[in-house]
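In structure tokens, one chain follows: the form predicted on its own.
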Amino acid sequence: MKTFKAGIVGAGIAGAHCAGTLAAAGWEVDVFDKARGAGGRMSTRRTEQGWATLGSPFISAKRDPFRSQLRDWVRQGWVAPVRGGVLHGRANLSWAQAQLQNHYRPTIEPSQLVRHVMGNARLHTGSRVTALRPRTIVLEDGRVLGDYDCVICSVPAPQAMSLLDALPLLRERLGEVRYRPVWSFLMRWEGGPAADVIRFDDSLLDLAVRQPSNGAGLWAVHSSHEFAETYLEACDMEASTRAASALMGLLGLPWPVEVEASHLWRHARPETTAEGFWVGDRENRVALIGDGIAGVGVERAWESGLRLAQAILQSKEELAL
């Protein structure tokens, strides 16, 4: 009996869940990612005191099947509901309380959640893909892996476009997808309002989320899209200095803010998508998944990977892309 093989580019939640679903059904699955580990925008930053994340601050679920997945993660002790409210406003105006409904935060490293849904698929880190061809993946080191029954791309649309010269049908579907960027920072400070989540009434900074596993006073601070677009080509130091200055004013802090890490997410939030949960080139056995196809959020990306895997497995031809 033939063993089917899939090659997946991108180890974010969409690619990982697609990989894990296929692997659980008996497929041999290789997942390639240029980073040092799985996670994508759910990746983890390790520090001397624990872990923190500059990526997606929350996980929310609007419907099944992702609600069921989150309930299972809660039972496992891997995520927990966000308790308490969100403080909204700024120091020189006023603060108001709002509630976060149906939002969860990881209690383990978010990258571990992604690795878990990948199941028995083989993860190849530090593996940069330079091109996709029919049933074929080309790596930067010169290897050409051409024996896949299906190739799946799960990276942001602008990155995917550069891989698809040999697949014009898929390039055309991604042509209208646009993203907006976000700068994210790990900052440490003393004082400020008593809260775990702060949403700013401001055009520069959007959100600050306390990092509970990393000692007192460490926060992930996420910029507005406008801030990130203004400082899109700035160095880390310039962006960090601007953001720290803005934060001190918004919180009314008397002491300087320490910036421990920063990251520019150039493709943080899709503004337009290709619509649907996946896009496929059936003749060439290549498909695209992820938030640039399915829409904003962990839930949509997770479901994008699931829907494609289900379509592959449920097809009478095994590979109905």
Ligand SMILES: Cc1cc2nc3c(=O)[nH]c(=O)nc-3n(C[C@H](O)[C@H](O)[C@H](O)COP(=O)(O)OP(=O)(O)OC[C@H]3O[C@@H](n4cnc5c(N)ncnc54)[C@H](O)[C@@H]3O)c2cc1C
Contents of the next structure:
Amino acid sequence: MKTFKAGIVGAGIAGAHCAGTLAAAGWEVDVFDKARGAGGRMSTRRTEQGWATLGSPFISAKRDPFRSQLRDWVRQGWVAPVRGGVLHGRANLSWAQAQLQNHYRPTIEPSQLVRHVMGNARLHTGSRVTALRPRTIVLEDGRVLGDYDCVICSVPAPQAMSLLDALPLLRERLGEVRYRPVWSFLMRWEGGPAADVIRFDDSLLDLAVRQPSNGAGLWAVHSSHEFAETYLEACDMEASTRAASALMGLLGLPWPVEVEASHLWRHARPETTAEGFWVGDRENRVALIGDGIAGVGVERAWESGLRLAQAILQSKEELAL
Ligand SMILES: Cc1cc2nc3c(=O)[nH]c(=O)nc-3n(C[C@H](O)[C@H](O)[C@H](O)COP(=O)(O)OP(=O)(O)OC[C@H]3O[C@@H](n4cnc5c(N)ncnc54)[C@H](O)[C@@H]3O)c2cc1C
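Alright, leaving the form predicted on its own aside, put up the form predicted in complex with the named molecule.
Then the entire complex follows, led off by the chain already shown.
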């Protein structure tokens, strides 16, 4: 019996879930990612005390099948529900407590969680893809891998556009998708309100989340989209200084904030998306998934990987792209 082969670009949650679902059905699956590990916008930073995340801090589920997937991950010990509330407010006004409904936090490194989701698929890290052609993946190192039954592109839409010169039908479908940026920082400070999550009602900063594996003191701080658009071309130092001073003002901190790391997510969240969970070019056996297609968030990205894999498996030899 023929073994089908899939090549997937991008080891974020969407590509990983598609890969894992196909691999579990007996497909040979190669996943290529330009980064050093899996996770994409769920990837983590190693610090001296453990790991911290500059990307998505939460995983939330609005509906099945992701709800039951999260329950399963809770049983496996990979995620836990967020207990307690979020402090919500702005400087010089009272802070209010709100509850986070259906929010979970990874208890293992999110990049490891994504690697688990990938199952038996082969992950090729440090492998930047420079072009996609019918059934074919072209890598930066010059390799042309051309015998796939199906090629799946699972990268943010603006990055996908540059790979799709040979696939005008897919380029056309992505034309409308726009993303907005976020600057993320790992910061330490003393004092401030007692909370694990602070949501700012502010034009510069959006969110601060205490990093669980590092004990007291280390926080991931996310800027607003407006801040990131203003400092899109700024260096790390300038963006960090601006964000730290905004934070000190918001929390009324007496001591300087220490910034340990920073990262600009140029394609943090899609503003507009294509329609449906995936789009495909059936004749050329190439499909697109991810949050730029399915809508923002881990849940939608995960489901786009699932829905495409199911469509491929249902179509058997007549791959339904
Ligand atoms: C700061 C921030 C906070 C967020 N907060 C939340 C939240 O609280 N809750 C929530 O649900 N969602 C949140 N999100 C959104 C969520 O992280 C994303 O919607 C989701 O992770 C997208 O997954 P994906 O697989 O579609 O893409 P990605 O995770 O971006 O994966 C794409 C992968 O493709 C790789 N890649 C790109 N180009 C190439 C190339 N040419 N060759 C090889 N590999 C390539 C990248 O390295 C990356 O690993 C947040 C995002 C950010 C940035």
